[in-house]
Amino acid sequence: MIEVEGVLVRFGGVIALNEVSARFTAPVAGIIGPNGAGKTTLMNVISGFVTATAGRILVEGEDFLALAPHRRAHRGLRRSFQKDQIADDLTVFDNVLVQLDFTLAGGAAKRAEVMRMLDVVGLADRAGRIGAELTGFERRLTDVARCLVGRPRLVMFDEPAGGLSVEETHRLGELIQGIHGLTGAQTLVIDHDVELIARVCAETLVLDFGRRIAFGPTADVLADPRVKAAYLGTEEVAP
């Protein structure tokens, strides 16, 4: 369970997150909203890249905001970014292996885990290829594999489907849906692809101007007139 409690973030005089609260219990949950709504800021607070003015974030009851960013990674936090973090001069295998540097497992165990996760994402036969030779989709799959190693507890994806084809997005969605069964981790997904969010996320948080405007089962949230007005570009109907 991921509990966001009254998270407030200020950048000077701008309130980026205005006492946002949500309790994520589903294996896969979404965070959506228009550009500038505070979605990535919330992920950055969870990661430790942005410091909250107030509030708490609990992951399985542990207050992550009390931990240094590298300690959060040690506790099982994994994330990808809008721009992939793949090193062009490293092989696919080594791009994933570096994620295990902090673990105490032996070299053979680490190598076996890397190959297992590369097989899961469909890149086992490309393990020796360097990052510069990968397609955009292969780079994204390598990013996913990096998030799966080292016994993750919470995996966060920031617009993972950006630039992907319909077929590639469908494959990515299948991988995201399988993360909980494979590792036991919860997953949070930010994406502008509403079809992807509707397909893979059981519950969704909607932000607008740093405020929570809806949270709950994804189908109900996407049908909410306030969400349609803020995010889907339709006119809100007054009650």
The other form holds:
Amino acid sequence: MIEVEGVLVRFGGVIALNEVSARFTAPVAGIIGPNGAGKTTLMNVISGFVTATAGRILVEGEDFLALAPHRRAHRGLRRSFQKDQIADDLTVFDNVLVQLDFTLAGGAAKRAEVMRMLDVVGLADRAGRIGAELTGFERRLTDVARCLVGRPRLVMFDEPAGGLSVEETHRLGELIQGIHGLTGAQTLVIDHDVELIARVCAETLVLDFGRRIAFGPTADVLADPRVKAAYLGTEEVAP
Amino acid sequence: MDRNLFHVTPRGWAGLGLAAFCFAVLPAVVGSYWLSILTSAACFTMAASGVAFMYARLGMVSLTQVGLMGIGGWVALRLNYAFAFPFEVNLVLAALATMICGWVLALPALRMRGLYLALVTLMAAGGLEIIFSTFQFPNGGSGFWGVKIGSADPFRGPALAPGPAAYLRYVVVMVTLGFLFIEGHRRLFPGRAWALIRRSEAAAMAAGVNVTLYKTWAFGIAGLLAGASGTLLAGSLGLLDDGTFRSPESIMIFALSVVGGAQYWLGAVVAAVLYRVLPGLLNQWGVNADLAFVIFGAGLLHAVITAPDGIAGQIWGGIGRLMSRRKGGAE
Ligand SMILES: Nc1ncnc2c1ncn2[C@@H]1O[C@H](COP(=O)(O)OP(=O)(O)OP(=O)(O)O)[C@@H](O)[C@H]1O
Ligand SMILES: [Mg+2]
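Structure of the form predicted in complex with its partner chain, please, following the form predicted on its own?
And the full complex, kicking off with our chain again.
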């Protein structure tokens, strides 16, 4: 269970998160909202890149806000960013292995785990390619594989489907749905693709101007008139 | 354990080939003037490899590398006159002491990004320059600073390498080991962490990389190599002069490493050749050695404008094109 309690974040005069609370219990949960709603900021608070003025974040009961960012990763936090974070001069294999380097497990066990997760995402045959040679989707899949290794407890994806085709998004959705069964981790997904969210997320948090405007089972949330007004309203304005 | 750890790339073979040439052929064919210049160039190659590696891997700019060489040389001379350790022991101790001094000087800046490290190391270089010119280098005198008036006491060089030709060979071996040390790191877990840090510090942290630790580690390697190269320089001359370690020299070595091509071993060699061999050549031709600065300036402009990967990048690129044309012609 992921507990977000009264998280408050200010950037100068802007209140990016206004006492947001949510208790995520579903294997896969979504976070949606219009541009600038504070979705990425919430993930940054959970990862430790942004400091909250007030509030608490508990991952399976463990207080995460007290830990340095890299320690949160050691404690089972994984995330991808809006932009992929693949080092161009490392192979796919090494790009994933880096996530396991802090552990004291034996080299063979680490290698086996990396290969297993590359197999899951479908990149086993490209393990030796360097990052610079990958397509956008392959880079995204490498990010996903990196999130799967090392017994994750909480995996967060920030707009993972950005720039992907319909089929690629579908494949990504399947992978995200499989994470809980594969690793036992809970997953949080931010995306503007409401179809994807509706398909993979059992529960969803909706943010608007840094406030929580709805939270609950995805179908209920998407049917909420306030959500339609705030979120889908901007969808109509956007081309 | 790592399948790829011992894989030798074509550029790696070229490097080993050059090292073999410098070991087997050069010392046998050049006179004493060039032996001393080439030995000094080899020492500065090692120092340049340290700054270049840090810049290429992490974008960290250190402007105190030659100052750190001075620390290594100072410690080596101090140990030489205080104890009867063999040269190799002094070499290792001086390298470690330099690494630690480098950390102490740079630690406050290693947490910060961008220009801060450059500024802090530049100030450190200035401070070291003052210390060296005030206290000079130990030459067998008494007391902590160990300086006396008059000629220096003898310096114990490596027992393995009596005489200047053998010493050049010895330094070539050490420089090669230095490059292998860097390359080994690059191929193991520190190299993965550095690559991700360079991609983005946030991504590295999210992958569990302790960014400050790995930056400190990289700075430590650069310090270690500076200390070793300072010791080797002391071993070549038997004494050191504070004029060698002024702060502009540190800036020069950094700039030349960029001109040479910071991401390649060849870049450090080019930097040291420009820094030491070019003035030696100009001297021999009876031209004012200050002309070297004009050439350095032109080289820097050239690098900034047309060769982002430095001269080494252009050399490798040229060789690559030549090879593929050959292949294409043969088919
Ligand atoms: N580092 C920062 N400094 C200042 N303001 C910031 C910073 N990060 C975010 N903000 C502001 O906080 C608000 C929330 O931004 P955030 O990036 O969390 O939105 P988002 O919901 O992820 O939007 P998008 O869908 O466009 O990615 C915005 O008004 C943004 O301008
Ligand atoms: Mg965002």
